[in-house]
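To begin, one chain is listed below as structure tokens, in the form predicted alone.
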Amino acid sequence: MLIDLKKAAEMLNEADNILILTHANPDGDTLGSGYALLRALLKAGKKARLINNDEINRKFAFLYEGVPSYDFAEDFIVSVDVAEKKLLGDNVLEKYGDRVNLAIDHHGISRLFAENTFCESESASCCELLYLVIKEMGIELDSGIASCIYTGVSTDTGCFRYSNVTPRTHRIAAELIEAGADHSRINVAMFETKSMNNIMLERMCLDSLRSYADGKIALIAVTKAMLDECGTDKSALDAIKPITRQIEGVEIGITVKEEDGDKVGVSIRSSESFDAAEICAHFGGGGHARAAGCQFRGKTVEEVSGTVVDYIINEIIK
């Protein structure tokens, strides 16, 4: 059931013992979102814990700094940044899939998995609307929580550089640093940070790199040998899926990365020209309009890479 903002915080105010899922593969906006949420509901006095299907990348550490770790049986069950369940890994789906109480999210595409869903897909990112919900819950920010909202929304922005930045976001980020937000530590860490293992990956990863239908799409293949051999791991990929996007001519970039369990993701970047989330809801994913992804299961990266990109060479630009 599709609920408001109101009506979202009102849940939340009134639950206790609440359990924060993000999704797998966590990145700034799911991970912003979730311990923004749990910083709150502590402050209110509340029990909370999350937990995310993945290892959470070493730059995100600064997100849950100082917060205290409870063990409980949960009550309650919320979902951030989580468009369907099966995004959630497949641990935690198993687990706590067809329990979730409320979903918060901002993609156009969320099934509407959990008993009541907070959506609001015009949103730049879902930390803009955790920042909604706890000022409805009647929640002071500081800075703590401030620096998780401001990093969803600094990452799912690109810095503020994407075409889904409204004057609501800057309005939204004004008040963040406002509030303490260290913004200026945390865009040096998710823009311009990077290790020495991740900068041999991004090389390996250019030596991929094929153009198809005379430069308008670009594909970079990502398998695990090139991540054993950089010593890196599938966090790395972060920086790498807009590369592709950056080459003059490009209209859809695509990176194709080889996962554990027989399974390859594809993550694809588009200009205003095409619609991510189409191409990437035709083999049953989705995400934004620019930014979207999908899953296959028992193909190899070689295989992904033909069927995508014939797909939307016959399909799509035609």
The other form holds:
2 protein chains.
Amino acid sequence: MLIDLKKAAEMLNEADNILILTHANPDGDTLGSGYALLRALLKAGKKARLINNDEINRKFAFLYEGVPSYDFAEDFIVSVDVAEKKLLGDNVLEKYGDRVNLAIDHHGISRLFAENTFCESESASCCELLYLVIKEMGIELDSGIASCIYTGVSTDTGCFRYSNVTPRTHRIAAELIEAGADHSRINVAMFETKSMNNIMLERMCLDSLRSYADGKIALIAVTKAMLDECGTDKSALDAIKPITRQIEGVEIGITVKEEDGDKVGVSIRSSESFDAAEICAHFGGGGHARAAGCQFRGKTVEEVSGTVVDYIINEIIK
Amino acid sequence: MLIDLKKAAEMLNEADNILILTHANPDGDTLGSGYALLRALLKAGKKARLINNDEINRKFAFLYEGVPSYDFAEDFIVSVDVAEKKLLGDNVLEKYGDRVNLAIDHHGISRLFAENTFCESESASCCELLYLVIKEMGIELDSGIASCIYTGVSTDTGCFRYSNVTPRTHRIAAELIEAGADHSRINVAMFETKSMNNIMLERMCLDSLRSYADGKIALIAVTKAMLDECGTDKSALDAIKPITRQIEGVEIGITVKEEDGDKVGVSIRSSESFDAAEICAHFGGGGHARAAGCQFRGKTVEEVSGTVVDYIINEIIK
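Shown: the form predicted alone; wanted: the form predicted together with another copy of the chain:
Complete assembly follows, chain above in first position.
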């Protein structure tokens, strides 16, 4: 059942022995939401704890440092930033997937898997909703809660950079800083810190950078050997994919990456003049207009690069 | 004379035939301030124009597009984001340096060169002050004015990332978005676009990256040959200097650059555990605790790198 903010706050105020679930491969928004709620519930004198399916990157350690841990049989389960059940991750899914009493989420594609769902898809982050929920519960923000909420508000908007930012996002950020959110230190940790391995990968990717069609197309090719040599895994590619499109004059940015098996993946980012999803659809893939992907089998990275670039030059840019 | 917001707004409301001056090598804050004020004055039915000493990077073209240009003998001169007279640039300085009626500025080190100065050094950007001035003048924001102000608010805070951001910064950003500031497009142009030449320089700099003292020190060396090969000038180094300190585990990041004559410049960025200004002072330089610089003569980039790293290893990190 879909419920509103007031009802969600009421349910949490009435509950005790509360278990909080985040999504798997947790990011700043799900962890910020979860730990903000955990801190708020503990502050209100309730028993609460948080679990997630995977290891937490240590850059998020400040979210939970100093928070006491309780063990208890849970009477109420709440998920944060989880758009559908399977995103809880296998272990959590198996144990708690069918027992979630309240889901708080901000995804447009949110599936109703919980008994009650408070979802607002216009919200830039789930943490914006947690701000509203915690205020509605009558719990005063402190610097710990504010820092948790700020983390999701900032990371899910690329530090207030993306088009999902609304006036409310900024007004909430103002309140969080007033409540003591350690904003600039959080932003350094979230946005200005890269591992040496990722820097090495970036360097190798820039070495592989090629451009076509008078600079309208840029392509980066990533092989498994490169990932191995840098000691990084696929997650490091998140920082690589935007590079091509950020180059002045580039309309279509392509990242080609060797994957497990005999697969080669292609990510395309495009300017407003071209439709990345349409290009990828030609190769059996799909996605959004500005960011899409497709996959090839039984071809080398070189062959796939040539195929995709030729198609774009001959059929799309012309 | 130092004046307050109310007086500054009053003076502008009483003036006409107004010339607006920015600082030389204009950035987003001085241009955003200047064009916001220009648009507001024209909207109020006054004659106004803006000049600056140097060429404006074309990524700022949206600030002045569609703004009519008038020629007239100026009766009132106002400077924006200019901390001292010589920052106007040689040509503007010579012609108007001693005739500025009102300076609006936010620099802590602001020198009083104008007849009247409205300066608030706690303001993250000069554009924050222009927001206040234009509101105080009773001129309603439109999307053009709001986009100009947003540009300075965003660029002078690294897109709301730096420690100079205050609750007021966010509240003003909220108002600007409501007034129609094209925030996400501005952020793409300001933060997500790099020239191919700058990307090439970044690649070469990453190739030169070395680390010392178990990864606590990272060093990038930039030669004139590298700048020449990439077709970039010194301004491209602004994007290079932060790289070393962004690497996980690095406490002291060093950028060594070959300069004109027989000079070699050194930029040091440090974590909170070390004092960059102190390190640079040892070599006759100075600066801030987290970012400082010094200069050597008659030595090669290699020799300077060795000298600085040896000193830090032997005397600072120990």
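For clarity, every value in this text was computed on a predicted model and none was experimentally measured. Positions refer to the first chain, counted from 1.
Of Glu248 and Glu175, one falls in each rigid part of the chain as it moves between the two forms.
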